[in-house]
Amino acid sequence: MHWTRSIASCAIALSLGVAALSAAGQNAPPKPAPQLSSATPSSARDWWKNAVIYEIYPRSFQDSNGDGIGDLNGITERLDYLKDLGVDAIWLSPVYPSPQVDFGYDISDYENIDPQYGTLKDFDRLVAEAAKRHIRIVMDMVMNHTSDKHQWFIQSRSSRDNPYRNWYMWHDGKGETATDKGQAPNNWQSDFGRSAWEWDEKTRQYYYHKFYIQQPDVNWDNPKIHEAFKDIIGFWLKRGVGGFRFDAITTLFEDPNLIDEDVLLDKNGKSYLNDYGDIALNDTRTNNLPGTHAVMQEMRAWSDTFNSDKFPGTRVLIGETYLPNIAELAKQYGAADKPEFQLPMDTQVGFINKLDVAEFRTRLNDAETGLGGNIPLLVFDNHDNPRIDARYGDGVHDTDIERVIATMLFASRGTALFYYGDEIGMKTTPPARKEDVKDPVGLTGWPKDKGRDGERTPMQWDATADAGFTKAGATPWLPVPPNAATINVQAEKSDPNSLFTWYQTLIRLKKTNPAFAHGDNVMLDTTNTKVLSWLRLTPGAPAVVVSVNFTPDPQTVSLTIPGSGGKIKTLLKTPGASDPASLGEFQLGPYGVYIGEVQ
């Protein structure tokens, strides 16, 4: 046996849970419970901690207009449906007025809704039903950048003396004249493709763009822009939203000095082309810049000075944080008298990509121990990724590999984020055919880079022609995967055995089972590079197990838990596994979970 902390405080932790211990434990799914986290006004500052999050990519969650794009009105109806599943609050991607050259991540205007998703009073009617449902809405922020058809930047691009000239990064090329523009000011590299600099004919200066060309990055420099997104942040506070995710928001700041970005090399010392063909440049002088901390203490403080009828509390700041290391996702949570995010993502734990059990027992042990005891929030899934089929699955053994990855997500301590479909087992689907690409990413990377439709496809409802997204005879934005005719949540939802019931006796642990709820990370086991198992300690309550078979060969697991007998009583298992008699010995089959109540 092998421990990450002192067997001595696990045991007292142990033996105060096993004093504590009731008849709770279960092999069916527990029956529909309070959702303790955010449904009682005593736990309205801290809903966040023990939370669920859905995200919710609007276009192809269900059309209720039949012009076979996704909209509010449609999140409305299915909010029942949510409701149902456990969830605590959804994230919506951008529904900003867009040019949607970037599907909504372009802006051009902040403060109101794309009529392709509705109006702001559908806008507010999605948040007063969500309220009903205890259901926070959070709204995607996007501050590094807006579309080139904001009124910011057609005036900036205007005249190189027009007042918001330096809302956005402008600089002159190398060897620029009077006639011939130069060069780029430096190698930068978009992360789409590509040169990060755009030149423009009229004011004959470059703009600096990190994504798109028809996204340019606006200048966190002038403190006009601080204001502006302030303004912005608490037009959306006052009409009750429950927070914002905060997107590429390590982005906002650049070397000032402009020096060129450090060629990669491969192992050989040369250097090598990236999947869009350009020479593969470090990111270290347009990336996790420091001057972003500032910027998010700001954005905190101000957000704290919200409150809303509709949900007293906490107003939630998410981070899109991908970090080289848990010291550098520490540093996003801020310091106790300057407050930065209360949930950057912990995407060192979700996107290894590999079933590899001593990368995630020491990836889930730093989210445990690294963090200075904030509350990490683990995240598998989004709609920049393929799925988890595509990432994690093996092609035969995708639904119990998705158990597992949903085991580690919701039975590990923290706030637990996931994507629309995965509950389902929805499958990545990319175009086949390049005229097929609706994502630019997919233009300019094909054949190597498909783009992002395949995990952007319509969500599968039933078993009808358009899966229930749309209505009948409409033509959806992307085309409903073949698939659907049997993974959909009209078939799932009437089976004990499916991927949406495990998702969903997940959750009803995650928010009733005090452990789950609350309760540390030990690590078990820690030589054992087939099987994944920890347990959760809380005072007062007793302990649970949770093991994870990483193969696909059946495995026996032994444990020793100090201060018990080694009995156990089964919570949650793999659909036709058997109860285990006790710890000593117990069986997984490929790719098993078994989650237990120590005695």
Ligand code: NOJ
Second form
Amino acid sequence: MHWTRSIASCAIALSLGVAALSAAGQNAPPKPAPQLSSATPSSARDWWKNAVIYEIYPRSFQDSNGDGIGDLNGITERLDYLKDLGVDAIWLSPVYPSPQVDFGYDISDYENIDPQYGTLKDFDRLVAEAAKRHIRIVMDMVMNHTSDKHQWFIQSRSSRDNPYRNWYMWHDGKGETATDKGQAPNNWQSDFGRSAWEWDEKTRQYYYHKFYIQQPDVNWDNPKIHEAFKDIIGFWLKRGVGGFRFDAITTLFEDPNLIDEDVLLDKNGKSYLNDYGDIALNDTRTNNLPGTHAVMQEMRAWSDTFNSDKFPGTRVLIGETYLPNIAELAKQYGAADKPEFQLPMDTQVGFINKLDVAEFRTRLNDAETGLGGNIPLLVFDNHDNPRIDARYGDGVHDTDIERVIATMLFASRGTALFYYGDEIGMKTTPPARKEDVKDPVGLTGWPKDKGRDGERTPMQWDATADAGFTKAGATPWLPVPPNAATINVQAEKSDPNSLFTWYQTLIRLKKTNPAFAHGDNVMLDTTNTKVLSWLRLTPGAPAVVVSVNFTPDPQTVSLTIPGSGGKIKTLLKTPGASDPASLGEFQLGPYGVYIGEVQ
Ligand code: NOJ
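Alternative state: the form predicted together with 1-deoxynojirimycin (NOJ), after the form predicted alone:
So here's everything in the complex, that chain up top.
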């Protein structure tokens, strides 16, 4: 059952502080005394606990050499922009050498940089320049699979007795004979459509690939794989990276008995087809198997040996953890004596994909109370999902709705992760024609699933023809959306009412206001189905109240915070809104937001 903290426990908290609140709220363990991140700059060990992390899709951020593809030097050129926005760390999606079948998630060499993106020297310069601005670089670490052009796989597929054979997942087919390849070992499917098994004629076995055919899964039952990835992780940690985002981490292991996945049934009890036209399956035999925990304990212990008190301090492990519920997410942190991720992504909140007050209240409260006092990592957007406009927008109030989303992201306790362009309200722009599709997912899924190009279009820096992404005359690898004429950094930076300014102000509050930085989240007005309100509470500092209208209609809000007197000082409000005199009754416009300090 989901549990929401009641208004009664707020009253106790306001007068007695967070320790009493924790005692009143059964699930919340006591937390250490909060520290202001402005007083403890990013060299502190705990830099990641209230951090703002920005995901860059390097192909699409800034092209410095005019080939139409973004690169590392381009990112270095834009570091001052990120500093000004308030970013603590950049997660780079993969920049390693790769045939680019899955745009870098098919890695052929883990210890170098793809020439499209630059060189190791450029990378070192990026790390050093970012460090000067107290920004850390977080690498993507793909341990589930490699490219089929990686030397390990080239060796592995060369013969059945090659020493690398058992670095991958090779199996006999069913009913195979000397002349017939038979059938795949079972019904397992690739996440990108079709069978997860690919026949290899030379050695007459099938190999397993959870993703594309060109992305064979490695064999985590082989200790040599563990050592190989520890070497790779060490290689980058020694270069000064701030940590890693572990790709597809829940799919490292599969059922050793190769049992078929169960077929999913619709509400009439019938099987159905997914967007790729395959029979929909429940992937319990190939996803979220328990073996990953021991691997992550091992990687965390290894990564921790690189921590130091001097910059860059604690190296942080972030997980791509799409999981079915909060209890499964809680496990990803590990135990005190066997820690795993510091920051497994909470995808429960950000991918609700519907502005439903009750749902957000429950899931935000789960993040507060169901993770054993660990730091939640909230995220609403990334390079694999349509952007915020397509999942939450209504086509009329999109900017206001984007303010609503940003408020939940930055005004909740924990670490905030967002995707390049969210701060200016970039929109999803999928290809109009199949022949323009770059992401193979879009080719398999067309027209139902147009792939991920729509959320990977070039960053919109200014109103010029290429949006300032590349050099004049060059063709960007994906077209610049026409809305770059109005939705761009240059226009929004100088506008106090822009979405950019909203992001920047929220981030500043997160860094400077004690309750906003580290305070507990306490839900208020918990039966309201139109407005989500919560309090941020920390000892020794004024509480902060946040109220967000989830509807296109104006709403009147009435909040009673016992012990507070109801007086309020505005910290941030939707442009054009008036200051409320008291919490007793105030108005929110369509998708309006109000944030104030309780006096
Ligand atoms: C998750 C990544 O975010 C996605 O872009 C990629 O295609 C798959 N993992 C496979 O690596």
